[in-house]
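Presented as structure tokens, the chain that follows is alone, the form predicted alone.
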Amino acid sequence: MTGDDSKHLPLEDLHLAAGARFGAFAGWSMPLTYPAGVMKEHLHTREHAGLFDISHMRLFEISGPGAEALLNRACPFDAGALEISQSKYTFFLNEAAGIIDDLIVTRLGRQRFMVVANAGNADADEKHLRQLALDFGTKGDFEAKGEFDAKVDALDRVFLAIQGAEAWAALSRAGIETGSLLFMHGFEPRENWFMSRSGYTGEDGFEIGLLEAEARNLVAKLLEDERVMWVGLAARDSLRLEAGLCLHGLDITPEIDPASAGLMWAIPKEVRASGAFIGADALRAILERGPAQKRVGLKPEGRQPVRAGAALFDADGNPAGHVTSGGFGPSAGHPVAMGYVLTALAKPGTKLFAEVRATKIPVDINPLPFTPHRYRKG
């Protein structure tokens, strides 16, 4: 177990009970692998169903007449073009254009959207979202006009992930259907609950927040069913990276802007040319000028995983950038790993030298993702 310090999830007596191995992470105690293991636990996942504590995760409810142009101020999208129960992958940019937090905004009503956010950042931005709307309140055109309310409430969930190729079959068992539900997209299914069609490791799959007592009770109903098994925190982070999705913290940080990260398909291309979103200035200069790096793929050669932190050479040995996160997949069969070049390295097939323990691994630059997204999308 953790020091004292850290936090606790709500479901943590089912975990211990489960024989779940803890560790810290972003100042939790979070189950990290359970009896079945790393490797078991991942492949489980791609192909039956892997539960996931989520918890630590923060969803906060924006609403009111003002969501919309609080939504457009902090993040780079387009709020007003969702539809209803549509998602959007986006972030909270710095006046640099660096990536605060990468989030997902979920549209419940005309007024209403969810948010939900990495649990490292959590208090960090509900402080950013609370301090926004207040700006908007006291300076905003909004205020003149007498039409500016934007509410922040952050709730208080279990936060649970289900997530593989039998997963919807799972939650059809205990009385959840989800046919109608497509990739990217929520809605709250009954109250106090919110259910979305995402997730963080390439496989189709669903996210639920709802009330403690209700979590017990659903986690007992789809661990009655065998296709159904936990999996902890260290075989989440070797299918995000098999499914090329960024870690905050490591991939992507204040200092790395969505150009360089690989990430500007999710900003519509009106708002990179007229939105008035934190970092717009700044995202447009780089633009402009072009990314000085680029988050890609590499694949080590061998079977010895290259770690986050490793630094890159090219084949004359000059620094050409580092790994920000690395292991091994087990789907995919090899080493795997993401990190960041210079941008005339960064073509696929490039070959660069990680080095490790002073010793030079040859690394291929690879197209993500290492193993193929298999997302309902219709």
Contents of the next structure:
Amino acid sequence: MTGDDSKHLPLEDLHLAAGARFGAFAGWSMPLTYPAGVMKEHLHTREHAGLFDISHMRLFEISGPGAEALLNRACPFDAGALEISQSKYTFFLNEAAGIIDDLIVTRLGRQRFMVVANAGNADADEKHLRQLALDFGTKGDFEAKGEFDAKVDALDRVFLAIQGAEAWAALSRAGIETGSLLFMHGFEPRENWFMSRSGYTGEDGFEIGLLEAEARNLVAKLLEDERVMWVGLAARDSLRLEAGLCLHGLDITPEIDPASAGLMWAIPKEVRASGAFIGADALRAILERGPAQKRVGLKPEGRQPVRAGAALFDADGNPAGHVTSGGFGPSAGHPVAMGYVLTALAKPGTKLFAEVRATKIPVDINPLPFTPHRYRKG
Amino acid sequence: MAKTYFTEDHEWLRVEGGVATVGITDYAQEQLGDLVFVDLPELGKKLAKGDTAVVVESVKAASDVYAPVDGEVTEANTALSSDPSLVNSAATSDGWLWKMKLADESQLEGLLDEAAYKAHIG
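Previous: the form predicted alone; requested now: the form predicted in complex with its partner chain:
Now the full complex is given, and it begins with the chain already shown.
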């Protein structure tokens, strides 16, 4: 249960009124489920539209003449190649190429970027950026100054996600037109608003950062629409797992590099070859010798879920890896999981066994995602 | 005449002729959320009070259900293998988990009645 020191969402009263059940996540007291329950919330999101309060995530604005250079140092990507309103999925890496956090970076202007980071890592991310930026514009702590002529602001916003096949229609009815915005693009539709076509469910959807008073208006309008319902963190987790998306802290951690995680698609070739990002040398060394293990999708036989921490074995009983995320996929209709296995075994169709309560459950390595992505790309 | 008992761990037992039918309470199923799998005990398994008898799995987590008294499993609710959501929709009737022959009926005296259980969950 949530202790006194957990952080509370600005819209907590709305979740309480909606009958949410709360739980602790990444230092926050978060709505886990609403009275509809995780199964209905999950399915409703895919069919209609789910409204998620993700204000535990943090928005950073990075601006100034050195903003691009700062991001190229902090992340293994090419900020200069981003067009205005284009978003990219990337990471902060440590010197060993371990993933400190995964994030989405959007170019807002010639010298301005928005970074959306995970709740549990927001402080680590802030520290990471603080070490790089000459002017870190929050909370008056300027003792550490980096080399890049850029300013980093942690924004105080309510952050909402509206996800699902009818998300765009519900936003339109609420007076927000999304027509020309494509997947992995974002912009500032109004002052102090940030809106992107993105999300973490595998569905078409949007994420909107805005001030609390305006967020209350938007939520009220959206919930008038019967296509929209509140969806909690439990369904957010089952949705992202079916979509094959990594949860930082489980599937990717500071001990896991992007090559092992199967996330090299996020790192452009030229950046791999010659980028000067933190962790570049370590990542090149890993790529040269090949990662020892790889992230894969896992489909358990039968109905019994296989969960994070379960050990995996090959047909001869030799250790093969472990599960990092697992549960039941309401849309898939069967248990779904992800984990790391020895590289030689990391092929779809390989049969392994997961140990759950002293019994071995057969699991197949399954291509990800378990449910097809339905992003609006054009 | 069957008599119903409750435990502080949110189980119910309906006892008739030395055999207890055991399930979880409506309060417990609500706390757990939508169940997707029930790991049932084998017939003939001898359970001591406090042993894990059944594991119920929701979308998100696995939870143990303990044997409330000593006894031997005589039946498991196999309907739950194909439809675990019966525990959510009918926790105190069709969603029962297992039946056990009681080893020591005097253990029942330490359990709660319905009024005491209601007070327990507040």
